[in-house]
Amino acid sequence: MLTQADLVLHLPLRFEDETRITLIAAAVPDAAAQFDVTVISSEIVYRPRRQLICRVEDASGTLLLRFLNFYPSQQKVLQPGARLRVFGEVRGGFWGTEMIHPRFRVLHGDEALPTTLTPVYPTTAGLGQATLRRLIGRALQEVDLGETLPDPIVKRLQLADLAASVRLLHITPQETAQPAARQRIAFDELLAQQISLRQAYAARRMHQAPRLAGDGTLTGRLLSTLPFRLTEAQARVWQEISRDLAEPHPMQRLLQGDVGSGKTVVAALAMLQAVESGHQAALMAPTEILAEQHYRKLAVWLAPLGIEVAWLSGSQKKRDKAVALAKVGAGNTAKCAALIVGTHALIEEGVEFARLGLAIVDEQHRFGVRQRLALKQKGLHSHQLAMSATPIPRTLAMSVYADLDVSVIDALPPGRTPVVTKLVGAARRHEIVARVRELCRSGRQVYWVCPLIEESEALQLKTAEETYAHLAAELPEVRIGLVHGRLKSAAKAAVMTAFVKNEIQLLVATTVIEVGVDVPNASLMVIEHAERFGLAQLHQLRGRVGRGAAESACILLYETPLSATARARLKIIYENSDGFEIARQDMHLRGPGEFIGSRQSGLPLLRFADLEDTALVEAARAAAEEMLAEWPEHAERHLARWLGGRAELLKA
């Protein structure tokens, strides 16, 4: 139910100028205007659908009003001789200048014009603008907009008066309102978000969790047997995670790292520390390809340590799944698997862990809130590590992810070859095919990625099957494989294994190979219809190459003409290799919503704050911590105003 606070904080989308009357002869095409007119004629016609046509006039000319949907009551008042005040957009029509579905009212005598602009609010079915304006107007007169922030914070940050700012923004367009008023609303919104998230953080730290301090035996042995050394960035985040695991409250940490930065080895160390402490660790990945890649890599690393890794997926045969489930929940017996890797199958009903201490979710943004919670709840108040190769812009991490501790692997391991990115029009596709032939002859391997499996007449996109058939005809000497999401798991795994072993030289695929696939011998990535992909996908796909010593390239094949948005995306990916910079520019293009996805449960997406305003985000974060520590009553009043009963703490 809407409260008065909800109403006064429901700011206009835009404003319309109903303060003046325009003559019909002076109307500007495709612009909104208001006219005082008299109805000349009114009739229902069928052209071809039923519609009400009214011809009106003023002293300067005539105008057609067209209503495609209308009520009998409207038809009744729109009779010849009626005086109207109409507002809408004027445009040229087949029968002359017209307005379609204008807003109108019947005039009775002289009626004064409004003296201020008319606000247009976001609305929903059943709640019209007139009703909303009336409710908001009444709320503005009755609501208490007293200060919820302590005086020292208001003075230090030189914040404008809240009540004056709110009232100003209901009568003045935001783009022309005083910047101080806009900033005050944005700051208060950010502050409410920060207080809620910091409360969620504090609430989790009140729970008890097993101390997974470990003794360093297994982690030390793994580090000594690996064929590489941790980078400084990997070592730093590993120490942060290790300290968290040793605490008596649940770790809730987000591990970010660009494509190929080495997050898996850090996850392996965390899992081993859990095992050293007598607990199990589970790693859940969103796709079977990625989950199996983790499983195989961990199995190779941990076999010399005598650690068994259990595998659990939805595609397993009933007998194999029963064996895996027995190992997962075998209690303290020798049969109990210490480490478990799998897909969504890990959170299915009937999967019981013996003593789960650490839950790791890879590519966490691909899982919903309930799915991430389900794995964590398999071990009551277990520690949780979320991993993401989709970098999150700094201001987003500071705001929407403020209830998490964040670790960032901000450097790539040595030896990673920079990937050259090239933009190529589809008309030059034959040149790319020739380059693929040369690379395969030299012993290298190639990815060729397509966006769809089946033909779409609407989008006219190349399909994986069609591309596979064309390339097989053009390159008969090249061993080509095809993989997409509709293949059965066994068939998909067989193709991927053949590609890893270089039994397949050219892999035609959909975005199922976006994450997790590691083939150092692959040195070329071709992405067909690159203009149709998001920046995060393009960056992830590009990261599949450049994993060996050979010079690597990513070719973005695009169709013309390009839309302005597609052109902007391709320009960003062409000019940048840093995933965090790409993410920052992507957020600027699309807004924060798609980065957040289903991250939030109960907390509304920011309406007024600009997450690119780093200084304001940092100020709100600092103020939230200060208020919770020194002025908790102010913090509660602020939350009640902004979130009311929706202040559901984030749990995932």
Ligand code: ADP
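Please read all numbers here as calculations on a predicted model, not as lab measurements. Residue numbers count along the first chain shown, from 1. C-alpha atoms forming the largest set that superposes within 1.5 Å between two forms make up the rigid core. First, how it differs from the form predicted together with adenosine-5'-diphosphate.
Taking the rigid core as fixed, one finds a CA shift for residue 63 of 2 Å or more between the two forms. A movement of the C-alpha atom of residue 11 falling short of 2 angstroms is seen between the two forms when the two forms are aligned on their rigid core.
After superposition on the rigid core, displacement of the C-alpha of residue 532 between the two forms stays below 2 Å.
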The other form holds:
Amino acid sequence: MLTQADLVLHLPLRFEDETRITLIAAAVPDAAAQFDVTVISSEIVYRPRRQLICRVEDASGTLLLRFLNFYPSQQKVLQPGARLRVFGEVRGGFWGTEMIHPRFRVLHGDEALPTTLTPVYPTTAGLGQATLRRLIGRALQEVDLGETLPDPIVKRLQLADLAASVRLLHITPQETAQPAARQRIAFDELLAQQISLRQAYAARRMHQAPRLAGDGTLTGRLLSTLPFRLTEAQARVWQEISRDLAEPHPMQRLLQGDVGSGKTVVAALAMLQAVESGHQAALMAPTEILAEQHYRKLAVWLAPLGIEVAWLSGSQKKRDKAVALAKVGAGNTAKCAALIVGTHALIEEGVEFARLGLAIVDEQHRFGVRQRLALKQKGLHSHQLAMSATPIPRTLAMSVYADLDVSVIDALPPGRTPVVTKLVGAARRHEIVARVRELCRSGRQVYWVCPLIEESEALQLKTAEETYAHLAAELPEVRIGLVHGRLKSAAKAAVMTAFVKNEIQLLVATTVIEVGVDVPNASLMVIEHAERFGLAQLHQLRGRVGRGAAESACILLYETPLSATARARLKIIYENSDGFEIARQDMHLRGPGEFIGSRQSGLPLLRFADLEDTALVEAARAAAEEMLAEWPEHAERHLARWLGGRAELLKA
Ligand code: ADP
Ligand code: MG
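Output block for the form predicted together with adenosine-5'-diphosphate, input the form predicted alone:
Then the entire complex follows, led off by the chain already shown.
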């Protein structure tokens, strides 16, 4: 349902100037103009095709109006002597100066010209321009655009009047509109988003969750048996999480950290704190490979502590699954699995956790809205930690993740050698193949990532198989493996295990290896058709190497010619190694909407606000907090105007 507020916030795409009448003789070709004319003649011709040709004139000259589609009713009004006001573009045609399908209206007497420009609104199928104009025009007269912000905030931020700003933007082109008007609307939009997300945050905080204070026994033992010490950044975020877990309401935290920053161990610590407190902890990952890798890593870390990890995945044998499910749901403490790792099989119907205290989602942005909702429902009364290796710029995080607390691991563990990035034209592919041969001979391992083909998974698979065949022919002495999304998970796991064990030296892969795979001996990453990948994806892939002490490289093969945008994007990857900086530039290049992939994530696009305007985002956030605390009724009214009945959507 469109509300009046929705209608008046539907701003024009552009404007047409119907405030003036032009003489036919003064018409400029290909520019829109308006004429007052009288019909001289009107006839249907059949060559080259059926059309209505109408000759009209004003004091200065004549003009043809040509209609390829027309109704009999239109033909009827275009009778000699009729006076018309026509609007459209004039061009030189076969029959002389003409207009094709002009908009026209029959004039009755002297009709005054409008005094303001005519807005052209974005339309959708089934809702024509004329109807939309009428609806919006009426809404503009009737809508209540009264101030929803408390006076002190309006004054402090020196905001323009909202009603005046909205009205202005319906009659003034963007180029000439006062920035203050646009800014006011952008601010109100951001404010609505902030209020709504902070409200969702507060609402979830009202729920009870078990206090998982722990006693430090298990976490202490893990820390002392790990082959490394936590970095300062890891220790800090671990403290933040540990503190949240001890609270009697659900943690709602996002853990951001670049690829390889060491989020898994932080997750393990959090899970152990839950177990210390007598609760279960679950870790969900978006792909089988990643989930399995977590499973194996946790099993290794936790075996010395005597803790068993349960495994749940979609491709699991029925019998194994039944056993796992029984353990997950067992009321009897002795039989109950304390830690559960898996794919989205964890949130399917029929999975009952006996005492879930903490749910962790790895690479949370890769899950859909529905899955996130399902997890939220299962874990309504448990603590939640989302992890993401796709850094997002701070303003964006403040905006779209305003309903979460955010922790950031902002430094990599020591001892990593920086990855050297090279851009290489595909014509020099043979050089790269030679380099792969060298590396494999010296005992190193290599990833070879096949081009992303968005349109077709089948095509992508075919390409991967061809690449595999080519490389196998070119490098007969190298042990090559192939992994792609269509493989059954057991087969996939077998290939990955062989790669981990160095039984496979060169791993040809589609992007299934994108997230989380950890093989320190791999020191070269080759990405074909790098220009087709997203920057976050390239950064993730590059993060697969440089995990050991060996000097590592990432070779981005690209196809020429490169478009200007493709060039700009590859340059960003080439020049930057910090994921947050890459994300910032990526967002700058693509705009926040594209960047975050809002349509998939279910987050509404901001229509007016520019997330690169840090100051405005921060001001909106502060104002939202202030209003929720001190002017809750204002906050409600503001939300109603902007979201109408859609506030619930935002909370997904
Ligand atoms: P990500 O944040 O991308 O999930 P991982 O948790 O997979 O990163 O960690 C990457 C690698 O770094 C793993 O091999 C992990 O064992 C190792 N690692 C994690 N923390 C440290 C540390 N403090 N010192 C050294 N190595 C670490
Ligand atoms: Mg990870």
